[in-house]
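Next comes just one chain, in structure tokens: the form predicted alone.
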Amino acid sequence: MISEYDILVVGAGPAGSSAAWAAAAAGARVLVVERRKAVGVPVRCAEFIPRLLLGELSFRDRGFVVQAVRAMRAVLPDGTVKETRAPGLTIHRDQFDQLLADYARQAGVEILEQVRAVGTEDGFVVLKQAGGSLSRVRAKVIIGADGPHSTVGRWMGLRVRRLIPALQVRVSLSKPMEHTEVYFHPWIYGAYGWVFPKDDQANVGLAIAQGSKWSRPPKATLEWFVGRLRHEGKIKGPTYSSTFGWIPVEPLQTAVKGNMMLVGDAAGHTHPITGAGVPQAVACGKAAGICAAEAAAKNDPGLLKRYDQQWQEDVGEALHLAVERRKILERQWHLLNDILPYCWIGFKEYYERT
């Protein structure tokens, strides 16, 4: 049996659900397929979002919020602390993703869990259910929101060229924190360690760029970082809930080909310096959904090019500036303390054109 839709979205994270929600609100018939058993599980995120994002989403239910955060403290290699006002929220990311998916469902989107998009065949997309059975779907537009190793991106011949590994554990805090902390150290090459509070607990993790003499084994480095925090008295007890993921650090130049488009991590919309991805996923997801709905309604895939223009206008400048700052950061890592004002968003020098 063959099902037909205006739009097929692969992946039900913030990018996919936002795209589906926007497309359905514009009148499109939308199917979302999610390979995982439950949307948002397992969590692979530090679970911090800027407070402004809630206004854009207009959520009535905010049960996913854990606590408010007022600032971000950057701990530099020489021990200097730079505090930046950064109003935000730490969240239960799985609940956040599930709420976005629920809003998409309420708009008329059909979401199938434990279903993979495994290939294309004669203009159809082949879907594989958890039990192994296959089905085919025809869609006027296909949106890949399926992460940094995107299957849809592979069909398009597009892939995010640079990814760095990130590891995270959950720990207990010695005392409450009303701010996030990021740590820069020569051992954490090309990135930083983080402590993001969640009431009496925190997500502690780090990312490390690979392929340099400065690169260290991520797992051993995380163990060292956790030991440092424990020695400083910031955390206590054992670690648990270990997670691993990949962070895109360079956006695609184009996210559209034929009747297919990419959004979120699949398009490299994650910030190449901070690793933040949820705000861009939501904004670019909305833009993708609106463009896809129009292209499907007019049966004109050429209109999808407007999406490339839109996301470049919305987030392209910030992402490309971050790519340039990352090049400086990695190339001059031996001068880390000196170059950080130009390579971290908490300093005014970061935004100065060189």
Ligand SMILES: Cc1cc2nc3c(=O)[nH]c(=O)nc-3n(C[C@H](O)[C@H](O)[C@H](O)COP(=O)(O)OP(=O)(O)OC[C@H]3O[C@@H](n4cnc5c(N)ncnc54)[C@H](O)[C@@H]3O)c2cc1C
The other form holds:
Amino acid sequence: MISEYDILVVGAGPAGSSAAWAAAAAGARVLVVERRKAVGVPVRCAEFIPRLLLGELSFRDRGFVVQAVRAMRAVLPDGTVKETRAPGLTIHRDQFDQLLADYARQAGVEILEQVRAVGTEDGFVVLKQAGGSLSRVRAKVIIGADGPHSTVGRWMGLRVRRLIPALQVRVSLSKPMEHTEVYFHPWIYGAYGWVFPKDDQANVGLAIAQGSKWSRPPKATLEWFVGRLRHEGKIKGPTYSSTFGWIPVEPLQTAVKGNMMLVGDAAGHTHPITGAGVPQAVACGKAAGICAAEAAAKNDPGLLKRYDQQWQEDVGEALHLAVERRKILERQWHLLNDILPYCWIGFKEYYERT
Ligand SMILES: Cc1cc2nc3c(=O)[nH]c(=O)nc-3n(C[C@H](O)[C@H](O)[C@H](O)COP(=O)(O)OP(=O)(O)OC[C@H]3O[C@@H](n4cnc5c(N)ncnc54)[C@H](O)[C@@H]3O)c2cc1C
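Show the form predicted in complex with the ligand, please, the one above being the form predicted alone.
Once more the chain from above appears, this time first in line as the rest of the complex follows.
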């Protein structure tokens, strides 16, 4: 491994690989470090992506796609069901992340697994290998694509302040589904439960905002939710492969400081109402990579500020609207059935100015 790069990317999730891929395609020398043993493993995702994303990526290999989904059904607290057209795909997220990393490699990116970025020292970034040995690299630009508890964000003094816990299990479906389902219920405070089909199985999970009298323990609430689905005959058999993760629900105002920038969950780019973050991770990762390559080529970190403008233009409006809707949702949770049209993306009222 050489120790001088144009760009160091910390984290090989969809944000990091997209940034690295775009930067290398623009001519930069890029190193990605990933602390996991293998990119994408273990999966911490419900594995739904909008169909549009696939078009944007123009992947040749589509082996990671599990099934098509045409609609989303929202089951409201009073039992009514609101169906919205939502063309998408459920995927093997580990294979998706690995494919993105492969495309980055093919563009010339060096990716090191089992290497964690642990600190900065005299202008170098300190890396720790799995065995514990330390090394140092220098880069003109550092991109933090290291998820909701970003280490690079800590170096920058920037922290995503609001995160909510999410828990999920895999179950067997009683019959295949061509749609996703989301469930709103007073016990699932500030979020929803989901059933996202993967052929004869499904990812069943929920997120619950914390810090309110309405907050309930996620694990017990997920058990109740799974019991409800079983009782309704939607799922059968035992649950397996559970996963836990944190979902950012408020973007940072700025994602750039000095020669460092943040992308994906590290910048809080997850949608604060739906919790979906893969499309923004890919889009903003790409924008960050292009911008970083230019800043590195011109030796001008000041150019990184353009990325802040770019992500605000691309996803800022949608994220800020969702932040506002989340405030209503959390404050008026006791009126859940009445406020949902303003607080869930499946209703036209959601997009109206209040
Ligand atoms: C339960 C759950 C379900 C979800 N379902 C969906 C869904 O269906 N659809 C959707 O679009 N989004 C979903 N999301 C959100 C989505 O998973 C994230 O928004 C997305 O993973 C963000 O990508 P990222 O690249 O920013 O971060 P990540 O995918 O978290 O990648 C960050 C990477 O950085 C690595 N890393 C961290 N620190 C270091 C370090 N110091 N050194 C080196 N490497 C480091 C990590 O190991 C990790 O691989 C879900 C989230 C959760 C928790």
